[in-house]
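One chain comes next, on its own, written out as structure tokens in the form predicted on its own.
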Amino acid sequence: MDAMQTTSAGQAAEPGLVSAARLTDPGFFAGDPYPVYARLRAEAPVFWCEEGSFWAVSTYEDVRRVGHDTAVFSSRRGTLLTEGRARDAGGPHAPGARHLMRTDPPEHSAMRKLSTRSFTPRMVTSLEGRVRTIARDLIADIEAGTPVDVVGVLSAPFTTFVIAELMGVPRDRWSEFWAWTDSAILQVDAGRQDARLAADVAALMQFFGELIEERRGSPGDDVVSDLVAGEIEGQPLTELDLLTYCKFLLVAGTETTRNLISSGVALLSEHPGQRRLLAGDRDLVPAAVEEMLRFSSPVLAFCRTATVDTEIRGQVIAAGDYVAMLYASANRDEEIWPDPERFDVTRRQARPHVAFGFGPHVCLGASLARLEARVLFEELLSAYPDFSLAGPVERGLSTLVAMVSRLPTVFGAPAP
């Protein structure tokens, strides 16, 4: 493919674009990559990526369509942006696992189908009590005037013992399951590989498999039992598909909302005015969590693999070509958004943002993470309706999430 690519509208990608969109580097996703995602849009709406081998969808519309059609966009072949080059090693998972993110209907419905309970309206709107009870013992740990990292004393603990919550993991158990999801997580979607990580993940992996035994001989009211009860084609799910399925719970239940939750706080210490907003009216913060998912997207992109020739904007994407859809770009296309580089959180949704996903592939908690952010986002305002940042926002380097890795502030007086 020529560095100078042909889009839908029969010009050509400047060179210069070629450069800027430098999609397989986690430095671009760690700085400010929308001005490239909205030349993308412009430009290049269908472009290719020489180095990651994939072509990148960025508008909402072409995002939605390779999301939504499962028949010529499978997820069998991989779902990062990593794996364009190498989709038939088998990824970041274990071999011979199935695994939720690379199966397609009906095979990924049946999946889906053994943890849906755990996550309808109904048992989320039965945990809103214990939430709030986890974000209301972190937040009276904060020390007002005193600056804190927000990922380590709330985003990042709140989140895990939620999720250790949802497992049945035992309080006694929560801070070294909260240490051995770091490692997961920094091992899945950072792709670090170091001995700490490894042995933090191999006790994680350990201490699921000791779970997972304990559910089948006396079974909770919690997601592993109901993973260890259920069936697919009227077989259990093998050991190590029950290990995949725990892992995969833990590090999608645990990072996409810690990072929702530590940008939604930095966009509040950024915005004062839309801080002032929520604290003055708690009504307002349901779509406030909405415009922070919008407009700071905690997933980046998803791949799927073209199944057949086909067409995208008159661009023609042969059988077997990897096609990465940028959620980030769709959630601030102009065409769908007004004034979208503006965030504000009064904003009425006309249409769904894709932060979490749609179709087959719509997040399985994303009712979760809303009512976890809600849930954090009132109690938070009404401890200390005034905060700012008290350093620069440290990220980390991923191609999956928008990844914060230190989040300094300083918390000013406690409401009356």
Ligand code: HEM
Second form
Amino acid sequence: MDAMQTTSAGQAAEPGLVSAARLTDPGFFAGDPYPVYARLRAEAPVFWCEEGSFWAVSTYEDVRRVGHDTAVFSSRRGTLLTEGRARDAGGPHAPGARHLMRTDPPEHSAMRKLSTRSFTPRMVTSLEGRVRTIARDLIADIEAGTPVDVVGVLSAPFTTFVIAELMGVPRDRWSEFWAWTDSAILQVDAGRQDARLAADVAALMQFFGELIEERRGSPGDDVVSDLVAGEIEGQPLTELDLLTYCKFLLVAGTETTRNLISSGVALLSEHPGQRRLLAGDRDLVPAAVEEMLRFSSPVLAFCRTATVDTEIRGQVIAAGDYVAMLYASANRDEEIWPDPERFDVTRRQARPHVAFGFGPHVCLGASLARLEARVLFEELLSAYPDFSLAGPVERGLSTLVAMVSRLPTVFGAPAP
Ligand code: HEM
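Show the form predicted together with protoporphyrin IX containing FE (HEM), please, the one above being the form predicted on its own.
Every chain and every other molecule in the complex is listed next, the one we just looked at coming first.
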């Protein structure tokens, strides 16, 4: 495929667009990729990214189609943008381990069932009181008038402690667990490698190993106990499968929600009118969370491999080709949302956004993520209706998540 590629309309993608759409460059996503997404949707909705060796679909309908059709678009050979050129390498996970996201039905359905009990609406609702306590304790430590980094004092500890609660991690190990989680995130999502990160991740895996052993002896009402007790075709998961599942749940459940909350705080700082609306009517918070997910999709993209020759908008996709679903672009598709570049907490979503993906792999933790964000913003706005940025928002380098690495914020007078 050369730089002058054909699109569905049979026209060549303009070379300027080809060089602007740097879909393998973390710096592209850390900047403002949205104008380029708009051009991709309009000019090259099925775009060949030569650098990454993948097709990128950017419209809402195409993202849903690829996510839905697991027979034609498989997850087995990788799901990360960085794997376009390095497939079958097993991804950033232990070789030989089964991984929920990298399976297709029917194996996928069996693996997913092992942990669905922890994510049913009833189980998630039963966590609300504990989630609220975690939020209140962290907000109580914020001092009005003194700039703080919201990532460090709120979004990172909050989302990590909620997953610790879900996994039944004893409270006296939460701060260690937080430090290890940060290292695992940097390793998996930002692709960083160094001795300290490796040591932390080794400590995390050892901790999971002990937790698994403990749950074998005395099962509790938590997701690790469910995994230990679960079987696929009459066989329990191997130790390696269990460790991989635990690490995946931790990273999938923390990094995403952390960035949703950080982006939400940044958006409400940048749109004081919207913040005042929410602070005045907290019944709007659930709709505001959906708008944050749409407007600032925490997950940038996941990928699939075509299992047969197929077509999208007339563009031939050959068996074996890698296809990226650009969720953040699909969520600003002007065919679906009027005025999609406007952040509006009162927006009625005519169609559901795709921030949690679509189809059989749709996010398992979506109701938990929604609960976390709702509770956090309810508590934050009732304690501090006024806050603003105290410096530039710093973005981290990742091709997986829209990463906020620092969010200097100053909170105004607490609510009376
Ligand atoms: C705002 C927060 C979140 C976002 C934006 C998000 C996004 C996503 C997306 C886009 C997928 C689809 C993957 C694919 O199609 O290949 C996914 C899958 C998944 N997510 Fe989330 N996620 C979030 C929070 C969570 C939480 C809190 C948990 C659990 C504690 C979680 C656990 C999972 C799991 C287990 C899968 C794999 C499901 C499967 O392959 O069947 N996520 N998530």
